[in-house]
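The data below hold one chain only, encoded as structure tokens and taken in the form predicted on its own.
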Amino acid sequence: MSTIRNKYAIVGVGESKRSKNSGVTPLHLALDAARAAIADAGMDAKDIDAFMSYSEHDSCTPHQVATYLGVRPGVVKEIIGGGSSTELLIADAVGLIETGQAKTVLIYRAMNGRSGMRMGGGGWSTDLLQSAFDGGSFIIPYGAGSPGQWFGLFATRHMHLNGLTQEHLGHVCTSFYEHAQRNPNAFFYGKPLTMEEYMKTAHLSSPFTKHDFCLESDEANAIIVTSAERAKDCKSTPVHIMGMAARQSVSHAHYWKNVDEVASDYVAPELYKAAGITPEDIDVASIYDCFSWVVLRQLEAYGLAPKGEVGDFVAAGNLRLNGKLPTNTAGGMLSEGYTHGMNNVLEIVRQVRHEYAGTNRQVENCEIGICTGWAGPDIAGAMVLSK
């Protein structure tokens, strides 16, 4: 993976209004996260020879896009996936460049993740879920039958074993809050949240409160990868590509074996080496957070706080925009929105772009930047960005 060190570049990045109640469909709000990333890159549609996208069934096609787009793509890809599909199509797109097969590729996410399939809805059956794991999930038979339930049961062990409380999970939320009051597109702008507060919010599902789940949205986003030889033609500051890890798993989550490791802890040193970096190059971050445990064992598992320190470290204020590691500085999906990840791979090009120099909102002297993706404990990966 070294040999691709930097040859690669995100060159746009784009995307549609967020809103609880789009009233379009996701087609909709694909092409205008599209044509907002194209715009952005300064190219035409025609520009892009490869179009993929991710969704639990829950969206449109790359080539519907392709076709509403006017071009006629070399390449369409859609898989199945939430979080770290991101990454894993970032990688794919690198690949089908390097072989040849296309030379840039438009990769998007859209979904009407509130007014329409709620990805923490609830209502279904534990039994019917019970059926959709052949042999049977290790967790459902115990009434755990949502992400929110799963995911409460992997925090409580690790936070026992760890000696994290409460509080140190409303240090995440309440750093992610305050960074939404510097981005009016955030869901939560306009509404900060205090620790007396948080930690008078009672729980949904133990340890989690409403403020530890990330919001669902309606909304699209998307991002234009092709070669920093191409990238040197496009309107746009390019981030470069400094190295990756597609994905990586461990035992499968409904028949999880070992719960005291987690895909991330694989990932991080074959992101590292990929880079050339280690995790004290890291300026800015952004961590996938589909819930606020989430956000501190990816710091353990990524080198960025030290295992056994993680509560220390978010409570100095590191997560912060003055801290040590500035992170989801738009919010995250916490506070910002929703779309498996991909609004914070667009957050942190912008970052390391600068782009909002001269603001409240930019982090200072940013030069390199990590995202990380999660699907839960057992799918994971991640990318590290420069200009």
Partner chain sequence: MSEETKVKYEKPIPLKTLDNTPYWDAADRHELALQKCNTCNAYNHPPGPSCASCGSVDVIWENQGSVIQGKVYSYVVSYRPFLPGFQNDIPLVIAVVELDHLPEVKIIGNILNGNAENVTIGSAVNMVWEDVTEDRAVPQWVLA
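Positions refer to the first chain, counted from 1. What we label the rigid core is the largest C-alpha set whose atoms superpose within 1.5 Å from one form to the other. Quick caveat, the model's predicted, so the values are computed rather than measured. What changes on going to the form predicted together with its partner chain:
In the core-superposed comparison between the two forms, Ile277 has its Cα shifted by less than 2 Å. After superposition on the rigid core, the Cα of Thr99 moves by less than 2 Å between the two forms. After superposition on the rigid core, the Cα of Tyr198 moves by less than 2 Å between the two forms.
Now show me the form predicted together with its partner chain; what you just gave was the form predicted on its own.
This part shows the chain on its own.
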């Protein structure tokens, strides 16, 4: 992937309104996000010749989005995918452009994640769940129907082996909630979280309290990818893709027998090789945060904190705005909003652009950002971005 270094760029990002009950369909949200991203890039909808999305059967199709933007593109593509899909589709976009099949690609995620189909479960037929997940018959009859429980099974052992405590999870939560207090569009804007309050909060499912679970929201996000050459004609400051990597590792997406490795462990060396950097070069981060512990595990995987010292790293305040690695600076999925990872991608693009310059939200002098996706311990994708 080093051959594509800095040849492609993200030139537009945009979002719909974020709410608990949008009152509209995911298609409306997707169109709002797409129009915002197109305006951000200073493009016309007809400049987009590929539309791609991922969903869990809760979205609208790229065919519909193209249709109602009045565009008849070359490529419409939808994948069923989890939290690493933004990065994987951006890699697909690069491939389409590199091979001449498209020039400019719009990628979106649209969901009524709170008022419609909730990722956290609820309302589904248990027989359907047993069939939908590989090995579902071996988890659903035991009451393990929520990602919080599946990830918790991984977290308990990893924390036990690495000396991680409830308070370390709390540092992830309080750091991200602190970011949300500077972001008026964050769900938990105006709702700060102290460590004292965090430590008093009961487990929903150990080791996670409600603060360790990501929130659920109705929202759409969109991203536009094009070549560095075309990016010069865009209104926005292009954010270049230095490198990308992806990997499937652990078997059985919902039944983990081994907590010693996660896909992110394999992605990291490939990513740094592709980007031509080391973890020390990274100034700002968007780390997939469906659960607080997932952030700790990825900090370790990507070498952003030394293995065995991840707890100390977050306790020292390093995820905060003035820390060594300001992370999920809009509040992340724990406190800003949840679009299955894509809102974290929008934020890293804005930080690397210095879009917040002159406000209290900008990470000073940040040049290089990392963005990680985690569909589970089994699938990861990540990218490194720079101006």
